[in-house]
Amino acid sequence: MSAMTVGILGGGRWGFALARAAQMAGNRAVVCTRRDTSDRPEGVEVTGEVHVLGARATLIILAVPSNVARPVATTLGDSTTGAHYVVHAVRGLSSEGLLPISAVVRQETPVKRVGALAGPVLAQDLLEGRPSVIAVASHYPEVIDSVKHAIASPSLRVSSSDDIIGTEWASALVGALLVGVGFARELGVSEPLIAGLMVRALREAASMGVAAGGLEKTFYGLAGIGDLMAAMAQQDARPEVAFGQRIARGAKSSQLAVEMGVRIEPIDLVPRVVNFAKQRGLKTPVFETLAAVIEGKGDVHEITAALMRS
């Protein structure tokens, strides 16, 4: 197949890890953001204005937090149409009511045909061009074409699934499991133990995931256990990791989600998943405890008395 133009909306380091990526599979990549770009790939065009990539590209992936998803949706809408095709690469769910980003993806924007990417891979991994997987999720085939076409390479693997709600549920519910993972590690707390928790946890997460619409079996697939595996054998790579870590040292959330300078997804996710749970009758004491982890309250432990008898 011929080279192809992707897309990117999102100058962060996943932004451009993906934009590596394509560069990888033999393809042009056109990062758009307003940042500092001075450490960005060799080879790889930015530029600040959305209507760019809309132009030059058919494909285009959404690279941002969860929090501003709807807002740069809205301003990708007035460049994009029906002919186009929207990934997002985000690991959360939006602000309101919980949706997935897909959704806001497709309110926002002339787009219908949406996908999710997620999975193991991490970004050091794409800008180094190490060995990796990643999982896209679609209901439309031509976005999953699409997007093995732009960044799949002999040293990248991309694995594809129709389930794309159940794909960006458990994509957001891993990253909020690390916060627990961190914490734990921090408080001297065994692997085996760990290992038993995340567990419980992540049948928890499938519960939720299901009651949103997904499939059960997506959060045994790359999207779940298998980014949750990747992220616990390689713990220093995952912000969320270290933002459980300082919170078993008595840090405050509010004061960390300044001084990392990253967003940590679970500070307002998890709250907000475990009143969904209880709406519907679901038992995540895991989830609960991870709450009150993130919302100090309890002392470290009255925390780890919890995780053990719940």
The other form holds:
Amino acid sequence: MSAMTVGILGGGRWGFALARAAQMAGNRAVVCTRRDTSDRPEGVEVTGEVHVLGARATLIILAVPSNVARPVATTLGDSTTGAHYVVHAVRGLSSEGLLPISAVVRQETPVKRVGALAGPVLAQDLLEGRPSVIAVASHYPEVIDSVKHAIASPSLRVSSSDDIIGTEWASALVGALLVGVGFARELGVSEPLIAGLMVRALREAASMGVAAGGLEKTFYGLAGIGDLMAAMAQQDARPEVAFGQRIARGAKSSQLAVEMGVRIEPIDLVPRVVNFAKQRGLKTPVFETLAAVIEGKGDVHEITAALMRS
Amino acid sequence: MNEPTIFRFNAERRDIVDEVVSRVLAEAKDPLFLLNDAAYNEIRRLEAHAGDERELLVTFRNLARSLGRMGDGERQTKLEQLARMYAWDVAGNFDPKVYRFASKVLPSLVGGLLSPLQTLAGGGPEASLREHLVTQGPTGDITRLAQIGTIVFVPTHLSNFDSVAFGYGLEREHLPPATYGAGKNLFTNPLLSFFMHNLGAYRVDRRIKHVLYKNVLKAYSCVLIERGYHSLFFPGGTRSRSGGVEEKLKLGLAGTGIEAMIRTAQRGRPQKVFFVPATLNYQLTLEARTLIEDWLAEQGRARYIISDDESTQLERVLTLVRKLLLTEGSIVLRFCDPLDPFGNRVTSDGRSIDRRGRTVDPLSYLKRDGRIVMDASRDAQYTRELGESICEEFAKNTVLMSTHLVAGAAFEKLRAAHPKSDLFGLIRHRDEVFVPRQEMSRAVGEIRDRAAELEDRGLIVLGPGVRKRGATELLDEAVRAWSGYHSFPVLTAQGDGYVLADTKLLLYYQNRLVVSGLGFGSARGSLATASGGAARAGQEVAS
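Pass me the form predicted together with its partner chain as well; I've looked at the form predicted on its own already.
All chains and molecules follow, beginning with the one already shown.
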């Protein structure tokens, strides 16, 4: 297959890591960002103009935090047509309602052929070329083919699924669980107990994902359990874990969000998914505990003790 | 205005059949499989019930026996013969003379013969039907679009009366007639066959299940759309059994809209295709009783194809029409905004626009590496998404009338009296619950006010006059409409109130409210098998 140009919208670590993956697969990458990009990987082209992406690439990967996904997608919509594929790499759901980011892309752009990236892969591994694995989901086989062509290489396996809603929910909810992991570790909860809680929480997450229209098995695949295992094994690798730890030390989440300088998706997400579950009569005690922890409600020891009893 | 394409139909018919056959053959990768599949399915069907098709059974038995010995050439010939037989069987007929005659006669026929009271009271018969069937929606835009491309009408489906009402609505709005697939059983129905024959209907035999037949149907539909014949599908597949608005569609034939675009674009003359959803809303449904029985039976997995229902009984049809004519605006045909085959809105000059109002070239969705290509799984997904857009339009454009609101209020009372019962439990409490007139009227008023709120938000439509009329007036109107039409009373007047008599029909009429969240929603979960509901979760998240 001939080399393709992959468009990446978003110049954070994730964006450049994906650009690197495209290079490793023998393709060209153009990253659109307005940030300072002095530490970008060699050979990655950078532009400040979204329309350059639309003109150069058929496949565009959206790699921005969920809270700006909508305005960024609106801008992207002016430079895309029905011929483009847009795949997002956002670990979160839209801040209005609980709309998956793929649905936001469909609302804001003329693009119909959308997909989502998820799974255990770490930005650092992609940047350093260490072998890893990533998941892609789309209802459109040609989108999956295009993503494989774009980033699959001997050092990156791309696993695919057609359950895009399940993948997006799994990816978002695993991020929330990591807050719990950080929190529990800081309190000295044993690893076996944390494992037990996570298994329980994953089941709760799956029940919510199914209610949203996803498949249960997706939560026990790469985008769910795969992502969770990788993040748990990697000490402090994900900001959600560090966030949980600092909450346990008594910090307020609103304050931390500012201090840490990265967006912590679960702060907004967890109370909303708990509400979502309540409306549908789903039992989600672990997520409810997580919401209380994030909102700084109640005594932590009481909360965790209650969880042991329930 | 140009003469509608369908006026040329009879002249083109042989040509169309030839094209269908050659297309089906070109796509037949495995003739042996198609023949085997056809023989197997037809022998099974005909052995169970051959009726007057004994000869056909013999033909297929012979085919099954000799298939193994046949060479490739002979199989090809057999396949062509079968495809041609089916294509001719499907092919409809359109007689402009009959059409012109029917469109003149129909209003007087329906309005005059069936509404003697109105006729006597003055005002021509045609005027009376004009009042009773209300058409709403962007008919001017649709007329323009019909000049630019092929229109595919996709209405909701409640009754066998639908095709008659829809055809009349098109004619009255000066919209071009549409060709449509109608169940073969309707052609044997003595009453309806008059309207079916010669008015552009083509025959779909739902009993035939094999792949070859389905391929013929799809090719036929595709060829018609490519050639600019406006078409009509009931995307729910069959009449809504529950009485609810379709929430999940069978879009096999609607998918041919995309195929038609691709084929014509690849030939260098892309045909634009526009989908126009529409809702057909009745104060009374002709076959309500049979349909809801069937729906309830299906919950116990005892589904059957209805071959004999109220629509075959002339007297019942006459009563229905007379009843419908008692109330102004008792049938509402509401056209929704036109969509392209990808679910985008379409402007009156035929441009597709995305949700942010940008113009988008519909052909761009068909491109891969810059070329327009056919891709069955991609196009099936586009069609599923089109189906979601159509369902959104259906929900927003559902017109609620007094019978629906009163049934909704009555069903709420039934549930309040038996709070622990499930659906089947509730149904069993017929003729038991008494509701004082004042209380019933209050409940009707409440549900109407909630509906009015939804209408203000663009989520539902209230029928003509429903907003203005008092709750008691609505109650009386519904009771009057029901009484005498359905074999048993729906609400029985007793003292100063009503007994909730026919719980099944109350369920049927209140099911129209479910799509907007006003009605008893337990029907929804089980609706997944009848007419939809499975895909709702994602939409709820979105809202």
